[in-house]
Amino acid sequence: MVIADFSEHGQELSKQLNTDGYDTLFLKTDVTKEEEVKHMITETVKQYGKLDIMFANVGIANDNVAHELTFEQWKRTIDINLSGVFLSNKYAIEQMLKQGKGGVIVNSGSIHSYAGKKGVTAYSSAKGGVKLLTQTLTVTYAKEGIRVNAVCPGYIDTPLIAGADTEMRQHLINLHPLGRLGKPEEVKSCLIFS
C-alpha cells in the first residue's frame, strides 16, 4: 500500500502501519504538481508491480462567501480539491489500461458534491467537480473495466474541521439528523464496498 501526502503526518502513518505489519510506502506527494503525480504512481508500480486501487482523498477548507474570497484561495482549494483528484485518475487510468485487467479509483466527495451551504463558495464547486468528474469518467472507462466511485460523506470528525470553534462545532453536528459527526471508520466501510 502507498500513502501519498504532502504533511508529515503520511509518513507517521506509514511507518505505524509498517510497525502493525502492514507493508506501506510513503511518497511526499503534492497532488498540485503534475510531475509529482506521475512519480507517485510510477514509484508505486516500481514497489508494487501494478495499480490496484487508487483511493483520491484529498482536501483542504480554506473558505468565504464569494465577494470575500480571494482568487488565491479560490485557485488553491480547486488545485487541491478537483485538479488534485483529476491528476490522480488520470494516471492511475493510464496505469489500469496499460495493465489491461481494469481497477477501481474510489474519489471522495462531500455533502457538498450535491448540496450548497452559505460560504462554502470553493469547497463545493470543486467538490461538486469530483461528482461529475467521477460519472463522466465511471461511463468512459467502464468497458475497460475501471470503476470509478465517489464517497460523498457529510461532515466527519477528521483533522479538516478539528480547527473548528466550539460554536462552529456544534452547528456541524447540529446539521446531522444522529445529532453527531460522522466517524472515519463508518467512511472506510463505504469505501471497502466500492
Given for the second form:
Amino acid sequence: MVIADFSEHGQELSKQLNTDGYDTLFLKTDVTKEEEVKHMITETVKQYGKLDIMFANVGIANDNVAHELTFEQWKRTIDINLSGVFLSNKYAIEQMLKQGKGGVIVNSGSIHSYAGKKGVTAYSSAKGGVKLLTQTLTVTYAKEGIRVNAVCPGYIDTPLIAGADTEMRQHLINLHPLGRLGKPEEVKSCLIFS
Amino acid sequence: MRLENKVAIITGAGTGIGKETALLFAREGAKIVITDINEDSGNQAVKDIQSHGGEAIFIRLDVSKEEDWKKVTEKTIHSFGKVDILFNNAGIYIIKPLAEIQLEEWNRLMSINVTGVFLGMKHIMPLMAKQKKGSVINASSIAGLMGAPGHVLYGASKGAVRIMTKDAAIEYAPTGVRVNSIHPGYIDTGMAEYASKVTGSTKDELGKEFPMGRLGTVKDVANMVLFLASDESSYTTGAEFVIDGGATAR
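Could you drop in the structure for the form predicted in complex with its partner chain? We only have the form predicted alone so far.
Now the complete complex, all chains and molecules, led by this one.
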C-alpha cells in the first residue's frame, strides 16, 4: 500500500504500519501538482509492480460564505478537492488501462455533493464536481472493468471539523437524523466494500 | 463472521436474489427466516442452508396479507427471540404499455411491491426499535430512479419503495433502526428472462445496454445487502445503493 500525503503524518503512519508487519510506502505528494501525482503512480508501480485500487481521499474544508470567500480560497479548495481528484484518477486510469485488468477507484464526495448548506460555497462546488466526474468516469471506463465510485459521508468526527466549537458541533450533530456524528471506521467499512 | 448471532427475515427467499442472500447470510453466521409464497421453493432453501450447516426455518408469507406478517413476527420471536435484519425482497415484475395496464394487475402489483414492503416495515421495525438496533433493506430497482418505456406500473411501485425507505429512515433514526434501499439493474434471474421474452432481446443483449456490458449476478446484489445488513454500515440510513453496472451514472 502506498500512503500519499502532503504532510509528514503520512510518514509516521507508514512507519507504524511497517512496524506492525504491513508493507507500505510513503510518498510525499501535493495532489495539485501534476508532476507529483504522476510520480506517485510511477513510484507505486516501481515498488509493487501494479496498481489495483486508488482512494482519492484528500480534501480540505472551507465554509466561507460567497461574499467573504476570497478568489484565492476558492481556487485552493477547487484545486485540492476537485482537480486533485481528477489528476489522481487520470494517472491511475492510465496505469490500469496499461495493465488491462480493470481496477477500482474510490473518490471522496460528501453529502455536499448533493446538498448545499450555508457557507459551503467552494467546498460543495468541488464535491458536486467530484460526483459527476465519478459518474462520467464510470460510464467511460466500465467496459474496461475499471469501477469508479464515490463515498459521500456526512459529518465525520475527524480533524476536518476539529475547529468547530461546542455549539457548532451540536449544530452538525443535529443535521443527522441518527443523532450523532459518524466515525472514521464507518467510512472505512464502506471503502473496503467498494 | 459478519452477521454472527443475528436473526434475519428475508421475503421471497425461495429463489433468485432472496435465496442467494439467504445462503450468504447463513454463511456469515445469521439465523434465517425464509419466507415465500411458494412452500416448495421456501422449504428447499431451508434444506440448502441446513445442508451447509446453517440454521433456518420456513414460514409461508403472502407479503400483501397483514395476518401473514403477524404470523411471521410471532413465529420468528418464538423461534429465535429477536429480529435484527429484514430484507424486503419479494416483488413481481410487469412490463406493459401504459394504456394496456389493467386496474386489477396495477392493484395486484402494488399490493405486493409496495404494500408488502410497508407491512414488513410496520410489523418488524417497532420490534427492532425496542431492541434499539436493526437494519432493514428494501428492494427498489433502477426503475425506481429513472424512467423506461413499459415501466409505468413497475416504476411507480419501485419509486414508492425508494421514498418510503427515506421516510421510515428519518422516522426511526432516533431509535437506532436503519433502513436503506437497493436498486439493482437487470440481474440474471427469472425477471431478466421475463424481460428478455417481453422485449425480444436476448439476455446478453440486455446486458450490453449497461455500461459494464453484462447482466448483474445474484451474488453482486447479495454482497451489497450483506454490507447494509451488517454493522459495517452503521452510519448509513435512508440511502440508495445501485447495483447496476453503471446504468444510473449516465
